[in-house]
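The chain that follows stands alone, in the form predicted on its own, written as structure tokens.
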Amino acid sequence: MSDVRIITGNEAAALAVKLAEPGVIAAYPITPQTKLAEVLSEYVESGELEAEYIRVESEHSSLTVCISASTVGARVFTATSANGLLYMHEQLHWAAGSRLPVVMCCVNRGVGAPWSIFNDHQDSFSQRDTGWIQLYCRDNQDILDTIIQAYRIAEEVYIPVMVCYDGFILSHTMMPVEIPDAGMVKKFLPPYKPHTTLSPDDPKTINSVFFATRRENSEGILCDGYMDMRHKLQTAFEKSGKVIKNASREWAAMTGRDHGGLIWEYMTEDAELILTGMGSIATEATLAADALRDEGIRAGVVGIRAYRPFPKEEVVQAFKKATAIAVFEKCISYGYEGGVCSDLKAAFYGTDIKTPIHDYIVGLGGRDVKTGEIVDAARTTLESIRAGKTGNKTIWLNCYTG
């Protein structure tokens, strides 16, 4: 009999880590991941979880511990928010480039100044480029299944994974979520094969200074230099789609439960109109595509799970059809737009696909978003290139302009 719990957000995010079994955890409280960390380490300190629960003095210092722990063999687990984040920025690019396979919860909350404890996307966002893959999760079931698999993505390429969700809308808010077997998570999570290990009896130097060429070291092995190190993790990334769609074909044949691999659709087969996001903002899109249906309006919903790698040949294909796209987003590049709004049309280049894209910067620290707003967004989007005004736009939703 399947165990269902009402939970949040954050509690299926510790009963995941948990089940994954990481022999280090560390972490700093900050809103809204703080209870998080507070649940893993009642399990730690009741002995429901055996590992090693290390207090730290930052965030910096936690992903620190994290990625010393796993050089030396274990598996580990961290997590963090919003200035926590960018706090951690100096060791998200080491953990990247050492191809350590860390596990790490964002709780996406808006950035300062000025401050905010409500959600957006920009903390998240605004680390794309640090070498870790970026799994959204649209609710709490989501958030179980997607750390479970991250476990196993993670130690398959060597690539550290971020799985984000929403503070306040997922991270403390209570939904039925389905626990998985322990003895089904083993199987499917194998344990970790570390590719490095410190060991007195065989000293190394690991991440010593890399010169620009490679070179022999000292018994005569010629090595990568920094360039090839970066294009190794490069190519890994290029393979590691593949990783995440397995990963979760496998996890939906053991549960029944598939949350889409890189993408996930609603109702797309003869959608005229998409609306697509990250996260919880995707999910209230399909309540907008539902009432959009309603009024005769042919709207699906493209879901992104996976921004890096960025599902570049998927999305191709599920915005094909499209004469019209909605995108709806939680941050802003400075100075452009937003960045779903950008890979989308880097992407489509040198396609055939010329739909026109209205970008709707969305719920930026905190700020609501109702349905009824995206449905009349949509609608507004789709008449305007209707009526010929094929341009793409950026407009800030909800947001006092003047």
Second form
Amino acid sequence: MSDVRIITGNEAAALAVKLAEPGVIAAYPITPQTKLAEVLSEYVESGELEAEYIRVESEHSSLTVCISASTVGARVFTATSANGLLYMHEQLHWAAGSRLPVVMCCVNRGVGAPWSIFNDHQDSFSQRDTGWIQLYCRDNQDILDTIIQAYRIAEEVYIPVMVCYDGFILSHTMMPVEIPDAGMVKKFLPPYKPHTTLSPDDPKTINSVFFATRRENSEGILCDGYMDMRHKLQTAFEKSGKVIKNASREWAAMTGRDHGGLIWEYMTEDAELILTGMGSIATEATLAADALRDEGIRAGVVGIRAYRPFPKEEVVQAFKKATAIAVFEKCISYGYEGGVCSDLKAAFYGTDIKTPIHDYIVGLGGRDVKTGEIVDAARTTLESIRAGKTGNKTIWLNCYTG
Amino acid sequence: MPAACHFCGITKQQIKRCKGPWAICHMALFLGEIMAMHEIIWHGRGGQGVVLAAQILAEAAYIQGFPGVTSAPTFGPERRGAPLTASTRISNESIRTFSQIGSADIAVILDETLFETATSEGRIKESGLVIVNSTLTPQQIRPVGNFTVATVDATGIAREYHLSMNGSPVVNTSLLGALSMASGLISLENIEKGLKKKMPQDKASLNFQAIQTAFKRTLYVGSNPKFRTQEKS
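Having seen the form predicted on its own, could you give me the form predicted in complex with its partner chain?
After this comes the whole thing, all chains and molecules, with the earlier chain placed first.
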């Protein structure tokens, strides 16, 4: 019989990490940290999880511990949110540049100032270009399954993975989650094989100063320069989409649970109006699509699961028949527009998709977004496009200030 | 399977347009075949076990066979003594909404002084159900809105069973008994099972005695008595 528990997103994440059996967990235990780190410490304390649990004085240090432990061959985990993630910024680049398969949860919260502990995506969005894979979860089951998949992906392409899920909205809400069997997870997730191992028996220097050009080392072997290393990371990213899809497909074959590889679709087959977003807002949008269909509007939803690598080909396929697109996103690139909207437009450039896009900035700092509000916004988008207004627009939903 | 609901004559195809008593009357007819969501909001003060009650109800509902359940605390920093809410959603399909509950089908009020806030404009659906911890009868409470009121003296029951924490009576579990009685949504048997998932055996059995007593003592009055689908034991 399957083991279903009614748990929060944080508890689902902790269970997933336990099943992935990391050797080292590092965490800064104070706000904006969530209960996830606390539950993991209990697993280690009780002996349910055999791991070194290292409490540190800052998020910068927690990722540094993960980088070091991963370098010497341990599977690692850490978690943070909001300003804690920003404090890791330098080390995020370092983990990616070192090609270490660190897996981290970002429990998405708004960034200060002013202080907020509530949900939006500005924290992980602002770390978009650090060289991490970013996956966004739509519910608590997705959180559990994605973390397990994240280790498989990270260790295959040697790129760190950030598993992002909505603070409070998922992290503190309990819902039924099916817990996979430990043996099955072991079968899915082979042991971590580091690309380089530091050991006193085989001393090496890694990540020393790289010069602009390629150079011979002391043994006369021509080595990559800095730019070549960066190109290798980009190439690995280009291949990672396929690895993410494979991991998702294999997991679905084993468990029957398919959260989509890079994107997931809901009733898009004949959709004239497509709603899109990342995380729980995309789940909420599926209810809006149901309601719009009750009104006779053929609506569907595309959930963006992988934000980096951005699923260029998949979105072109998914959106090609839509006559109106409404993006609902919880982040903004100040002075321009929301990130998903920009990336969609870039993906559509040079294709036959000329569909106008309305970009709704929603839910910043936890502002509530109800299904009915998504319905109204999406309907307005469709009506305005039908009326011949073909311009793109950015609209702040439920925002009343002057 | 009858063609239409006994109570309001609605057919299965029309179910979403039901203006009746929050669709519960159709549950017995179309269980498992319709999408019916029940939104329950719990009002209390920090330290009263509001969040735990919302969780126990979600556990019990899942055991009863509702595949979609969620429970969530108010999204905010909680303080002992401050008014707060928690919510439970119960549905025949997986829950896809995580926004805060606007108008609830059922409001459960652990602290009577919160009655006015909890039942203010728009917080309860028309012909919804309000369950209050009070020594008053529903008639004495006299609701302004068009909803059913149920009362139970959960504080008195907590004293009878010596249920207390940090010197305050524990009223959250008794209100689960009142909810079972007044709504007929979740059986006592399943509430007991849900309770056991959230607390140790000895504590659960003492709390369940209080729940059974609360079930028996719950009084209700309203324009529509069909909330009560279970017979009084």
